[in-house]
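The chain below stands alone, shown as structure tokens; this is the form predicted alone.
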Amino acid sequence: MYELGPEFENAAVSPGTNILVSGPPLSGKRRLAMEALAHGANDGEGAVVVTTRDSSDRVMADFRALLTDPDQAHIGVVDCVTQHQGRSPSDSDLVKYASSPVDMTGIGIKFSEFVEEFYSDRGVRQNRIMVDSLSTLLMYSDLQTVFRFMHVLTSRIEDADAVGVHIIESTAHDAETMNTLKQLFDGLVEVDDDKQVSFQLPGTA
């Protein structure tokens, strides 16, 4: 089981669970998702962040701030932003680059490389994945394309016995889009404007 930590009312979910974290801008949902990853990383689990919004530098700084021993943590960031801005960095142990948020094939490949690396090379059997955010993917691609990509990604997370925490701006999309995407997830965490959090997680009452 994966314990999600105090921010998630100490709920535990089974390997292969995918959770959607939904809320308006500035409601703290990104930090909430990071806390779930950090809770595992502090126990030696792997953490992979797919960022379509912020550069890997910012993601790494924010994430490391939540860790008790950042230098010992197994962290990987799939950065879909930096190359899109016209820079051409090289992949490293910590960061792999996809060309843009449209490059879903590239995102999938880089994500799989990290999970494979953690599992095979480092012996990290439990991994947590964060996608920030589905809303950015939807800015660049249509719903059908994003749905297909997320269907593949959530299935890979399931196959890897990992846990996925995926972020979406609830106010940026219509009800049909939200309802379509919600089908892909096992659990839902909703944050409102007042930063009140409600949980619908599998296996919890």
Contents of the next structure:
Amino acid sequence: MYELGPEFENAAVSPGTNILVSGPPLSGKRRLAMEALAHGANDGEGAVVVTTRDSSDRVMADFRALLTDPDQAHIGVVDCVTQHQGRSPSDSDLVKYASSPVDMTGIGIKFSEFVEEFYSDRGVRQNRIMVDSLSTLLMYSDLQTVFRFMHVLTSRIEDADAVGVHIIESTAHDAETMNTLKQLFDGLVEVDDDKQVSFQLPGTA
Amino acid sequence: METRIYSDMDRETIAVLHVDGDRGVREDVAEQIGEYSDMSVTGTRTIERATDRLADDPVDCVISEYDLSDGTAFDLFSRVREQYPDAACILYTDATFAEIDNERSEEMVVEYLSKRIPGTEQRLPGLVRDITRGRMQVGYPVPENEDERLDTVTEYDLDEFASSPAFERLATLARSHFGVNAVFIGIMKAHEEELLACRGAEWSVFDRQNTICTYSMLEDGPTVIEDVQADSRFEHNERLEELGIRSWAGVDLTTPEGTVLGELCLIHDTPRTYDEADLEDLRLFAEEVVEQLELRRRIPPSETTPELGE
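Form predicted alone done; form predicted together with its partner chain now:
Let us now look at the entire complex, which starts with that chain.
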């Protein structure tokens, strides 16, 4: 089981669970998702962040700030932003680059490389994945493409016995889009304007 | 209108097409996949030849080397998905990720397996099975009980029913009752919606990913989309626009055991609304369709009386 920590009312979810965290801008949903990853990373688990929104520098800084011993943690960031802005850095142990938020093949490959490396090479059996965010993906691609891509990604997370925490801006999409995407997730976490959080997680009442 | 139909075998045997210029690789893959009785594989070396194959035989999965003599795997995958939108696509290649043209691969959701890692060919059969059986690369949601639902759909001998005038008659009645352009009775199969009857248009089958029924069958009760172009799920759906489907109302065809077989749908070429009484009538029409289906399922065709089968 994966303990999600105090921010999630100490809920625990089974390996393979994918959770959608939705909320309006500035509601703290991103920090909440990061807390879920940090709770595992502080315990020796792997943490992979797929970012289509902020650069890896920013993600890495925010995430490391939540860790008790950041240098010992197994962290990986799939950065889909930096190359898209015209720069061409090369992959490192900590950061791998996809060419853009619509480079679905690239994102999938880089993500799998991290999970495989953590699992097989480093022997890290528990891994948590954060995708930030579905809303950026929807800005660049239509719903069908995003659905197809997220279907593959959530299936891989499931196959790897990892846990996925995926972020979406609730105010940016209509009910039909939200309902279609929700089909891909086992659990829902909603944050409202007042930063109140409600949980619908599998296996918890 | 899509005219071809995926083989009915598609749920039993996974049909794989493998494209690679290297004969040795084709033989290796044929050997790996050939070991499993639930898969069959055909190998070929160019996009042109692969395209000919696609025209003759339906595929569930295409495996390709990136560099082919007449293009790249992504040229091939685009053609495959045009014809079989649900087909799984796997890049099985010598090319490193850096050598792959990102521009071309954009928005294509495919699996990547490097030939450079020793022993990867042994992973292919498992990967093919996971992606196709798990519908991993499919671009739409399916009901939770999809496998059982498809088994139930198979229990109704729909080819036999399609020739029955009872369904055309119900579609005719519904069309004049609601005053819409077209009415159809659609059964949702694994990759396609097949129409048992259609009045007001010459349609017989749709790719599942292009249908509104795919979404409405996940909702309870009748679904009305007053303006299809104002709905985020369908605003980019060129197929619906081509067919002139601007307004849509539908209700599930649900068996007495609660399985959704398909939808009874009303189509109009301008946005329109339906009131409660309309939707109640639509529900009654759907119940009638299911009743006809039930009767035909229980009575083998040879014993069908003239009153039932005409």
